[in-house]
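Okay, so here's just one chain, in structure tokens, the form predicted on its own.
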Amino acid sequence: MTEKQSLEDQLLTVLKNNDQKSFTIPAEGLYPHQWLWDSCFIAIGLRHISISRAQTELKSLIRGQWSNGMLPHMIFDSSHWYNKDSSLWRSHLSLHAPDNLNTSGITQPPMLAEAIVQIGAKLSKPERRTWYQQMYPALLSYHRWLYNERDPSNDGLVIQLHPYETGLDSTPPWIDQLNKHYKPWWAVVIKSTKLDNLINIIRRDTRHAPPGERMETMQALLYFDVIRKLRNKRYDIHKILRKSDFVIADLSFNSIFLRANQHLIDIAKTIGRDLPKELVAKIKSSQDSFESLWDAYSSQYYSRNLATNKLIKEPSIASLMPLYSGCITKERAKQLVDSLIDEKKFATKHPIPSVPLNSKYFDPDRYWQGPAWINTNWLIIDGLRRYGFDQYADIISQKSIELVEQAGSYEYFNPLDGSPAGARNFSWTAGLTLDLIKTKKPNTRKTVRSKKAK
């Protein structure tokens, strides 16, 4: 047996283990659910060993749908053991929600339509237009939700409401507007009292994984406290942005939005369908408000915060997420390469760090501050390979492959020394180190120098 087929049967046992036969959680004990995104990178794995658990997984996703479209980040699974998460949220407080399933109240990015199409594109012609009229209907109405509702400015750029909408959990650009905007007095005497450290022993995330690896106490009490003021709202779009802490266009998400309004338009084209002339308006007007996110000083695009209207000047993963969109030029993407390749930015030995060597924030070992993930990983190869940047495509999706055979399937990766952190035997990292491999151009490896800051 040589050392590929042995990485992929670890990536198939991994799977295997998280499978709850419709759906999969992304790990045992710290992450008993569903989750939006996670799903959607799982079955592109997926499809590389059954086209039918693939669909399903998709399928799974489709029926939290929301009655106004949104496709909630979490359903809850009701026989398991652990169910208390439910209460937090509390779904059932808007009349949008689904009667039979207990879902979180917002949603994560819209990674459905690659997932889709990433089936789709195993399937012969016939099949594959089977498969598109089976999901247009919930992602039409998926992506009407987010111009309807989270589109306040009528300027086609999305905003998310909670850290947790982003993918990025505890990513700088939410941090720094946390700290600066949002400081209850509760979170004061937590922290004078230095109460936050007792507080961490009874986190339930740090019963799986060190402290040292998790959002800080503090970031994740606030974070909970958002969530309390948007389900007290209801999830109510219109009382939510008469007074809210946390109103931002992110990068990241925008990014990903703007890739997957082209392949809504690509799937209703093949299964002959016209999109609604407003949402063709609307996609049209996205791609045009997306440089307005572009700092033309730092030479970097960056998330905006509705409520100032200004840029948040922190650096992350995000910043190169544009590249994935596909709707920026190759200028710009030139621009953001020189980013990926430059030693005091993201080139690191196991690339791609969350965050930026130079970043105040910078933590090797600690969540959406530092470490590399496979997911970003992927997305970021992916959008260099349609940019036409195949050698530095084919160096990271070598890289992450190599990764996961050293350390294993886990959720992140210390991206200096390669050791890995928080949850094992992660599903989206087996799911998506699997794809790698399988879509994987024999001979293509090159050497490239890093880019030395001046």
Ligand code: GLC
The other form holds:
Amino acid sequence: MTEKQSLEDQLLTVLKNNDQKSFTIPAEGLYPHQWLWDSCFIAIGLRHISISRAQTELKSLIRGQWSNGMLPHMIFDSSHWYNKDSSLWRSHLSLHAPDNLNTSGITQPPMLAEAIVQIGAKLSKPERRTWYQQMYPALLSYHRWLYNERDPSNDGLVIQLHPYETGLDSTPPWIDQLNKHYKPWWAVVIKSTKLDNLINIIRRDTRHAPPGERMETMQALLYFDVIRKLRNKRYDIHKILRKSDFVIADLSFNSIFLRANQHLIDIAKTIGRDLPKELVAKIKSSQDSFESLWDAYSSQYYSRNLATNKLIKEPSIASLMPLYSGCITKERAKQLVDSLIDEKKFATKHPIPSVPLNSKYFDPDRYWQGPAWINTNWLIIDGLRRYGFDQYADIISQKSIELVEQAGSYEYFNPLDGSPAGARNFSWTAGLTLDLIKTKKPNTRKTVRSKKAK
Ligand code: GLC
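Having seen the form predicted on its own, can you show the form predicted together with the named molecule?
Below is the whole assembly, all chains and molecules, this chain first.
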């Protein structure tokens, strides 16, 4: 058996073991439910194994859709022994939540359109049309919900209400805002009495991964408190917007949404539907407003806090995500590539770190504050290709495959020495690595080394 076959076999085994028949859990133990963007990434991998299983993965997401169009970031498996997660969210408090399922009350990056199209690419034309017709109503209503509820400034940039909505849970721009604008009295007491060390003992995630690889306890408590506030307002956006500490137009989320809108337009065209006029206008406004996230001084894009109307000038992996959006100019794309190949920023031995090396937040082992993740690599590889930077896309793709081959299908990896961290047998790492292998061009099968990379 060749080495390549054995890696593929390992990836297939991870996906098979995490398969719950209609959906795939991200990893046993730490993540026993269904997550929105995880299922999309997983489906992109599954399409190489079984198209119909990949389709089932996405259809199972739709069962959690709220009546207002929101796709929740988690659908809980009620049969699982660990049910505390769903009682934290209590989705039934909202009139829009489904009756027969428990879900979370927030969303996650809108990857659904991408996953639908990736599956569509493997189908014949008539099959693709049927597939798109099946998925179009749910996708359309999700994108409409994002504009209806999450664009309070009416400029096309959509807001997020909790760091979990970005999928980059513990990312510096959000931590920065948390530290600056969110200090409930109890947090001050816990901090000053060092009670957080005690609380760490009852955390579930740190039973599955070392505390140094997860978010700090105080941060986890504050995240919990933000959920509690959203829940108290029954996830009603009007009540939430009246007074909210977190109202951020997140750079990564909006980059993904721009790309998703392009896919939505293509899907509608393929099945001969006209997108509603107001939606077409909204999509145009998103593209026009995106440039307002650019900071000429530091030559970077940032997220914006709507409460202060200021850019949050903390770089992270989100800084590179406009490449995936496909909506920036070639000149801007080149500026982002410059930081991708800069050894002081993102050009590590095992790219791409989730925070640049020169950030004060950089920590090679901690969750979203340094480690490399295969999903963000996949998104940036895809963006690089569409801007014609195939050479860099090939390098990152090859290095991602090698990393998983050496370290295993882990949740994330130390970008300096390649050591694995977080959950083992992690589904999107398996699915997307499989996709990178299957979509690799023949001439890049050998290792390509970047001159600049360490
Ligand atoms: C972590 C990640 C999030 C992912 C979830 C399930 O919370 O930050 O992006 O969806 O795990 O894998």
